[in-house]
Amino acid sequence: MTYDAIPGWFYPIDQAGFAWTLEFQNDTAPPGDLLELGTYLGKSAILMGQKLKQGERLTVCDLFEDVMTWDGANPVEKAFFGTRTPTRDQFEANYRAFHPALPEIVQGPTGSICQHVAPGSCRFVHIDASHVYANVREDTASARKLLQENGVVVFDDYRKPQCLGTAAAVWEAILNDGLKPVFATDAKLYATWGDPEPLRAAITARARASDWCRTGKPVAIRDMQIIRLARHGK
């Protein structure tokens, strides 16, 4: 199996993005564990389970195949998943196709994983489950709690016009909660309650001396400037 033909909508220029955080993390920040909201079928879990450091945990959480009988889930997403279910089998025979160990594997709605990873134990959340407001909301909450000071989360559909709910979860967050947009893509915003600075600098240089992606001019808002990663051309 080769790495791209697993299935997912987790793009070139946000596994830069991933890889970039991560490896800046992995020169500049404490040991930390990562974290999964969402995994579907593996394909961001296994870039992340390439950046962990030694004694480092990964953890993703999903209902897989249980996600036709969760109540949370709302009409568009059970139709989505009607026709594309993943399963944990297909999840974890992708991961091991990667890597010889599998995560830390919860199945189960992700408002239950502040009973499975401790406070302040993260330096990486990654947020691609549910799209319902009130789910997206708890899965921030969430993020917050169990990431350390500077630690990043990373929000999926966080501007497409059918994730209207994920959008006002986020931007509630970072209007109202602290929430500091570090960086962008067309896909997932990137963003800490701890100093954006340090990562936006790190990622301003990485795409510079990179021949297929650029950053866009800073766009302010209030009193925060949010750079957009993009590929060149786009």
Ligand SMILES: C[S@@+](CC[C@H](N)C(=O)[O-])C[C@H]1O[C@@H](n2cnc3c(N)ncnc32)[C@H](O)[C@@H]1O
Given for the second form:
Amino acid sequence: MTYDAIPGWFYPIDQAGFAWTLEFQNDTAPPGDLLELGTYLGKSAILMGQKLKQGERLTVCDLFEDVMTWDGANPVEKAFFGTRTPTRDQFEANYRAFHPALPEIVQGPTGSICQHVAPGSCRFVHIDASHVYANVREDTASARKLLQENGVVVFDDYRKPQCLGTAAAVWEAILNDGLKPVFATDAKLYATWGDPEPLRAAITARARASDWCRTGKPVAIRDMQIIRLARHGK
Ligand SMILES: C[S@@+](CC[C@H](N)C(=O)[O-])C[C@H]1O[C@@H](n2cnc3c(N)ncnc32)[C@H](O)[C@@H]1O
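Right, and the form predicted together with this ligand of this protein, after the form predicted alone?
In what comes next, the whole complex appears, and the chain from above leads the way.
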């Protein structure tokens, strides 16, 4: 199986965003665990697993085949997953094609994640499960609790018209709850409750050194800055 053949919504620009963020942390941050809320068939989890250091743990949380019967999804999400229900078996087979051991798997709603992961234990959290406002808000609160100082949270679909609930939860956290944006791609926003500057500088340097992507000029929002990471010509 090739990585590109795994279905999912994890594009090369975010494969770079994840890899560069995790490699920056590997070089500069204390050890910490990785967490993914919303795993589907494992495309982003497989890359996260590749950046684990000795002794660190990746936990993934997904309803898998229970997504259709879970009562917290709205009709739009149910319609979406009706034709694409992921199964845990498919996820495990995909993950095992790239790694010798599975990650910790929590099969259940992301709202239960704080019962499985210790406060302050994570350096990186990817929020990509339900895109309903109340659920993303709850996942954001969990990320804040579970992240270590300067840990990074990544939100999927923070700006799509079909995902206004995610947009609302993300900007509420930025404008009211001290979350600081670091950089954004078309699909994902990378942020921290710690110091955003060192990671922003590292991403800018990695983009400059690459021949296929770039960062734009910083955009000011109140006293914060955010940069866009994009392919050349986009
Ligand atoms: C957009 S997909 C994740 C994509 C994946 N990160 C990738 O890169 O391919 C969203 C996943 O979240 C799961 N999901 C949706 N709502 C959930 C919830 N409340 N709790 C746990 N998992 C949920 C779905 O089963 C689905 O697998």
